[in-house]
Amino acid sequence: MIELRGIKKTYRLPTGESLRVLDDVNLIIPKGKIMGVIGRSGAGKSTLVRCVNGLEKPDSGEVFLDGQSLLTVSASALRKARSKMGMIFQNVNLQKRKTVFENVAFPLILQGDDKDAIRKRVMSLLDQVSLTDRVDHFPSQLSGGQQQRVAIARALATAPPVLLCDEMTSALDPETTQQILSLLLSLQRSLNLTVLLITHEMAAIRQVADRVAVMEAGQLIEEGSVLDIFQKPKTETTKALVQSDAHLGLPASLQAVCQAEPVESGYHLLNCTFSGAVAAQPLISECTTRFGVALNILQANLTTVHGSLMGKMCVAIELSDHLPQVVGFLKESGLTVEALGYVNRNDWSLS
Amino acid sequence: MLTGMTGVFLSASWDTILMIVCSTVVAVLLGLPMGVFLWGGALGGCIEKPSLHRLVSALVNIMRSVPFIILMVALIPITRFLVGSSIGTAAAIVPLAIGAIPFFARLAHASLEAVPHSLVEACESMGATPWQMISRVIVSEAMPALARGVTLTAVTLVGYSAMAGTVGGGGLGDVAIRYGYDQFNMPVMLVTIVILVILVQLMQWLGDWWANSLDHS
């Protein structure tokens, strides 16, 4: 388990101003879980992960790895602790002049393991990341995805219980990102790794994380299970992140005419989120038959969050006296409903 | 005007090669550790010793700013002490090597500096000690650039060795001055130049081949 307590970090800019990158961050990463940390560029995520293995020293606060404080230890004890935490970077950071084998063997050579043990360990690691046919290649002869797999094998060489991933898929194409993420997930499951996954891609979080922490301007603004964060995001930032992942959002033409106050005649716009069994029920047609109102699905999307189904849709309900009942029915059926506003009939246009 | 000169050219070429090889070897052996310290000794570096770093850096700058011909003369007492004479090929190697040490140190410094800082951090995160970092990562990754630095040092030393010839250092510079300049023997001067050009071309070609064979990027 990793515990971060009251982490604060301020950078002094060359201009003399100071920039607060981490502002009292508290976070617990449970053993054997994948904790995703998401936020926009400059939110402080990378600084946070670098504080965990001491690449960055926080101004105040404490970092514990299985109860051992990492900020007060000696240089040699810190090195020892670091071998219990593998780290993977966005720009892979492999040694260009070393072969795949030599790169993966490097952490083991550092600890002074004997040759035969290293050979065995490296080959088994390369087998786990399916690169046994690239043993003697140099990094420049590999694709970006293969390079990242070498980096993963290297990070796992010393069999660390903890893996720190700093934007590990951000430089990869979508297909390779999928491969790397599923590799991460399968390794995490088989080795029971505790993972801290830093990313700005909500899709990565959605696929592999158990829990999510959302960061903004150096602060941790929201934390919870992935399903909770995706279904009931509390802060505006999180909502925006979740929506951008689902590619949901009102078309610009509707956004412009959508207002908060009810209108005489027109439509009520709703965002509905649902998960699991609810997805299998024909709720829309039931609304129509039960209340006689027309529901227009503007956008809809069904994805998998941490292995379970989650759907989102944006619907327009024609205004009538039944409106409260319809909304009530949707809520009772297990949907999370968020009112977006009203659109006047005269303004209704999707072009 | 060139009759009977073949032996002179051959032995002068040999002297020049000897001077360059010996002084390059000394410059690399002493300049590389200096370059490593210039890289890692600064504040925030992996072997930080800020005050010593300032001292070494200043020393390198001072030595770099003394014109070679002056350095040669200024080093005569040291040369005499080390070699027993201030004239001849062996004597020329002393100022050549001493002049080339800070030169190569700066080249090595720049080569090490070009290794991405993120790689340094990655190795730090793997628990590398400063010494492991330097010997197994930084110097290793900088090898192609270091090889080019060695070539550049050797080629620069060709020019310096000719200068050493003017004060009795031996080698091709000595031949060019004594026969070509003092006796107005233009053909000897031209042959010397041709030999020097070929020498430099060969060294550069060899150096490029070496650096490229080390480069896997």
Contents of the next structure:
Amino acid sequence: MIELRGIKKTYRLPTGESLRVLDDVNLIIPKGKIMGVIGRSGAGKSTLVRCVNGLEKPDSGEVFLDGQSLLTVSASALRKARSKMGMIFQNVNLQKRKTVFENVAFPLILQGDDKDAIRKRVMSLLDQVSLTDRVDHFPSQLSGGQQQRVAIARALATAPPVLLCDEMTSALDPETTQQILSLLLSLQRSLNLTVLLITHEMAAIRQVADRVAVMEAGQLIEEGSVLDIFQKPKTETTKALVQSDAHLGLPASLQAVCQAEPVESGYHLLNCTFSGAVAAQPLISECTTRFGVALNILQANLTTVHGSLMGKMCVAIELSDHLPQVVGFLKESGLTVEALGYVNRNDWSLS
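Given the form predicted together with the partner chain above, produce the structure of the same protein in the form predicted on its own.
Nothing else is written out below except the one chain.
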């Protein structure tokens, strides 16, 4: 288990001004789980992971690995602790003049393993990342995804129980990203790894993470299980990240005329989130039949979050005396309902 307590970090800018990049961050990364840390550029994510592996020393706070403080131990104890953490970067940092085999073998050579043990370990890892046919190739002969697979194998060479991933897929195309994330999830499960995944891509969190922490301006503003965060985001930043991943949002024509207060005649706009068996229930048609009101699905998305089916839809409900009952029925049926506002009938347009 990794635990961060009260981590603060400030950089001194060339202008002489101070920039606080981590502001009292507290976070627990459970053993054998994938913790995703997400936020926009400049949120402090990369500095956070550098504090975990000791590349940066926080101004104050504590970093614990399995109960041992990494900020107060001796230099030799710190090196030993670092050996328990593999690191994968956005830029793979492979040695260009070394082959795939030599790149993966490098950490094992540094720790003094014999040649036979090194070869056995390297070939086993290359088999796990599906690169045994590239063993004698150089990095320049590999695709971006293949280079990242080599970096993953190298990070796991010394069998660390912890894997730190800093924007490992941000330079890859969507298809390759999916492949690398699937590989990461497979390795995490087979090796029981504890993974800290730093990313700005909510889709990566949705695909592999068990828990997620959201950062903004150096602070941890929200944290919880992936399903809870996707279903019930609390902060505006998290809501925006979830919405962008689902590719949902009001059409611009409706955003321009949407009002916060009820209108006399028109529509009530809602965002509805649901998961599991609720996705198979014909709730929209049942609302129409039961309450006699028109519901218009403006946008909808169905996906998988941490192995559970989850959907989101943006609906417009015709204003009537039955509106409170309709909203109540949706909530009682297991939907999370967020009111977006009201649109006057005369302003209604999807063009």
